[in-house]
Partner chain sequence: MLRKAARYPIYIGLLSGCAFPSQMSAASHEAIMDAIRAAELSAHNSWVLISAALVLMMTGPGLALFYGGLVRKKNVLGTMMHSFCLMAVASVLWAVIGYSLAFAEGSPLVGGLKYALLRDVGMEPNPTYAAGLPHLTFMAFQMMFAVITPALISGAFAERMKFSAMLLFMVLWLLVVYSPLAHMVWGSGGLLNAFSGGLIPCLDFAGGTVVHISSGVSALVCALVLGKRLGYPHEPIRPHNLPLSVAGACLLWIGWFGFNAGSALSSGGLAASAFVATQLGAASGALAWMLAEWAHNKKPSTLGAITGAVAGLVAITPAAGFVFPIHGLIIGAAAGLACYLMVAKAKARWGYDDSLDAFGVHGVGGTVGALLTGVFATRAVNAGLVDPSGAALPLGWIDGNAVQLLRQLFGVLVASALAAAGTAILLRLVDWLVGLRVDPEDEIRGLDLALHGEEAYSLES
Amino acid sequence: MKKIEAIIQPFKLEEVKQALAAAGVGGMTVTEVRGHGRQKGHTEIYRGREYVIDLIAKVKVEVVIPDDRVDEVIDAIASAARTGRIGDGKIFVTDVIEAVRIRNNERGQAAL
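In the form predicted in complex with its partner chain, give the structure of the chain above, and only that chain.
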């Protein structure tokens, strides 16, 4: 199994969710994060004092899927999340050794 970890723009979450549903991915976990990469951040001024806010609000979407679906899911996420501008985000893939469904102790791919 693989874990796909996509860091996307918050306003793209709805579309990514739909893309995943369309791809038949049943489960996902979403976290509020902040990050920066190529994207510069912005300046906020409070009573004349400037702060460069370089960590920008993003959403991390994690899905664990069977090995054979990796490319398909990456594509689904990437095309839903893409605007073509800096800040669109990244996708990282890692290995998952085991999965357990807490409810009934099912293991492995059956648990996804």
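Here we have the form predicted in complex with its partner chain; I need the corresponding form predicted on its own.
Next up is only this chain, free of partner chains and other molecules.
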């Protein structure tokens, strides 16, 4: 099993959710996060004063899927989240050693 974590622009969340649903992904976890990549934030002017915004609001979408679906799910997320501009985000893939459904103790892919 693999865990896919996608850090995306908040306004792209609905498109990514729809793309994951269309790809048959049954569950996901969504978290509001803050951070920055290469762009290192930006400056804004509020009431005549300049502020440096170095941690930008993003959304992290996490899904755990069988190994054979990784490329399909990555493609779905990337195409739905892409704007072509700096700050579109990143996708990370990690191994999941075990999954357990708490309700009935199902393990492995059955727990997904």
